[in-house]
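Given next, in structure tokens, is a single chain: the form predicted on its own.
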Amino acid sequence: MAVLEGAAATFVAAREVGMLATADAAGAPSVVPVCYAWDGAELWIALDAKPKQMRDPLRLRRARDIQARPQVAFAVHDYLAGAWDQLAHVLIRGEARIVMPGETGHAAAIDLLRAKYAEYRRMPIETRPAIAIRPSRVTAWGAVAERAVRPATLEATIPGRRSVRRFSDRPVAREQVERVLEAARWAPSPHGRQPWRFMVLTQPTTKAHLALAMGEEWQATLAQDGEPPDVVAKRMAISRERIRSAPVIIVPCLYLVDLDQYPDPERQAAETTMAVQSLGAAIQNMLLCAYQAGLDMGWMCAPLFCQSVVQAALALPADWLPQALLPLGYAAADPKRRPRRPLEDLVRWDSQT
């Protein structure tokens, strides 16, 4: 790869921190983590106001090294704990230069850096020099293409997550499923009791059996609601296909056995509500973890309407109360995104200031 382009460029642009390697005139190396922005031609690094005791930014080691020896290396990587298959790394070699305020490219670079990092909007970096690196050689390896399309930060992951209903037949490794389940384990819960359990379906026969059992129950419900037979048949076919075609189905269940017991029904109901809330938090952890890892999930609440049917179909213990189906896999196509209400429609403050 001669220049930074394609998936490697997308990957680098989306990351938050890179490692800048420089060397002084004698060849002594130095490596420092930096924030940066990519403008399509050069990487830009602000010489910001840290450390405070150094008034002249050109006295920083990285600036002195670049003035003495402009050849630098810049590395960006992404690694999910325990996920070797998701390691992605881009190494950039190039020539760096110091760009002073007022020189070509400086103002546009400051705008890019401030758009990417909120902290820079509060710093007077427009009055300070910046480093520009023009890549001459780029090496990328690992899951760069896969990680390029997924954000690296939580702030970007949350709005990026989507609910997927159609999945490709690409298999999902057990290790990937376990990473998603591990995320659920860290959700907050009442008294730390973790009042949830998870049934994982990977076998086609199990998924088909569940789809058939739930389908019979749902068919009766739709008929009771007065739906025309052709509409019932179409909705049934779509629902069954969603369950059967997903590589993995996770069935989150409430488990109330370990919760505190109260003599009055009001407090006991509140205890159950806390468990339901914590299960929602566990599911959200899984949704975000899956998306950040390059997978997709859906959230089907049908088991709420036929808990006993799901329990029987999956031979679940009586105290495992099915709440949802979470299909997990790789999206067959990008789903349509539903618009979100603006924040001002959802929030009330106790003060107008």
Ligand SMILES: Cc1cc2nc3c(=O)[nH]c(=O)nc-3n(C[C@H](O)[C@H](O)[C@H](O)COP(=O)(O)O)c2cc1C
Contents of the next structure:
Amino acid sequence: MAVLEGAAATFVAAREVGMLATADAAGAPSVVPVCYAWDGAELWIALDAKPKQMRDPLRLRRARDIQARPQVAFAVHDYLAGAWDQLAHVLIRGEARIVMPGETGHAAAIDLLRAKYAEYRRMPIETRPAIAIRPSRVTAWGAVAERAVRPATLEATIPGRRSVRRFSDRPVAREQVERVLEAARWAPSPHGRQPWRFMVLTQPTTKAHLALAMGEEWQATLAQDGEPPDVVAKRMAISRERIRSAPVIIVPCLYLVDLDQYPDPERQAAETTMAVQSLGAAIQNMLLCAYQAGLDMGWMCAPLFCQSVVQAALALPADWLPQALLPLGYAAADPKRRPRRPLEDLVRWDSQT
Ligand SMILES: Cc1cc2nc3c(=O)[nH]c(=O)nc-3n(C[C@H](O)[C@H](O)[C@H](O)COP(=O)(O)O)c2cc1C
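The form predicted on its own done, now the form predicted in complex with the named molecule:
Shown next: the complete complex, the earlier chain at its head.
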């Protein structure tokens, strides 16, 4: 690849740290992690004069090297422990130059860097030289296209996660499912008792059987509510299809057996509430882990309304109380996201400062 474009460009633009390799006049190499921004033609790196005692950023090793020998290499990578099918890196070779404040491109690059990194908004990087790298050769390796649409950090994974309701028929490897379940295991729980169990559905026959059993129950409820038969039929078909077409369904269940027992109903109810809260945390761990690993999940609350039907259809032990269906797979398309309320609507502080 001659230039940085397509998925490789998206991947590079979305990462936050790259490794910049330079060499001095004698060829002695150095490599340093850097923040950077991609403007579509060049990579820009601020010379923010760390360490603090160094007044002149041009005395930094990378700046001296570039002035002596402009050829550089720049690498960006994703490493997901336990998901090596998601490993990816892009290696860029190119020519670097030092760009002084006021020179062409400097001001626009500072704006880009500040848009990408909040910290740069508080630093006087506009008064300092920057490095610009023009790629001449690009090598992309691994799951670059998949990683390009998934963030590398937890901060970006949280708002990126979305509820997916339609999946492609791409299968999900068992290791991927286990990785997601492993994330659930580390959720906080009351007294550390982990009051949850997970039933995993991968077989079309199990999913079809469950869809049918739940459908019959739901049909009766909707008819009881006075819904017109054509509306009932349509909603049933959508729900059935959601269950059948998901490559994997995780059924998170409450398991209250190991919790503390109280003689009064109030404290017992609080104990159960803690278990439900904890199950929510376990589910969120799974949703985030799946999203980060290139998968997607949904959340269907239907089992809450027909617990005994789900228990019977899946032959669950009587003390496994199904709480939801979590379809897991690869999204058929990017779903629309619901907007969020601003933080001011959700939070009260004990002071204005
Ligand atoms: C407890 C709970 C139950 C949910 N049940 C359903 C459901 O039955 N069907 C559905 O399509 N989505 C369900 N969702 C997903 C929400 O609709 C979704 O999280 C919300 O619209 C925000 O969208 P997002 O997850 O894409 O950010 C449920 C979410 C939670 C937390």
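Keep in mind it's a predicted model, so treat the numbers as computed, not measured. Here the rigid core means the biggest group of C-alpha atoms that line up within 1.5 Å when the two forms are laid on top of each other. Positions refer to the first chain, counted from 1.
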* Asked: Quick one: core overlaid, is L343 moving 2 Å or more at the Cα between the two forms?
  -> yes
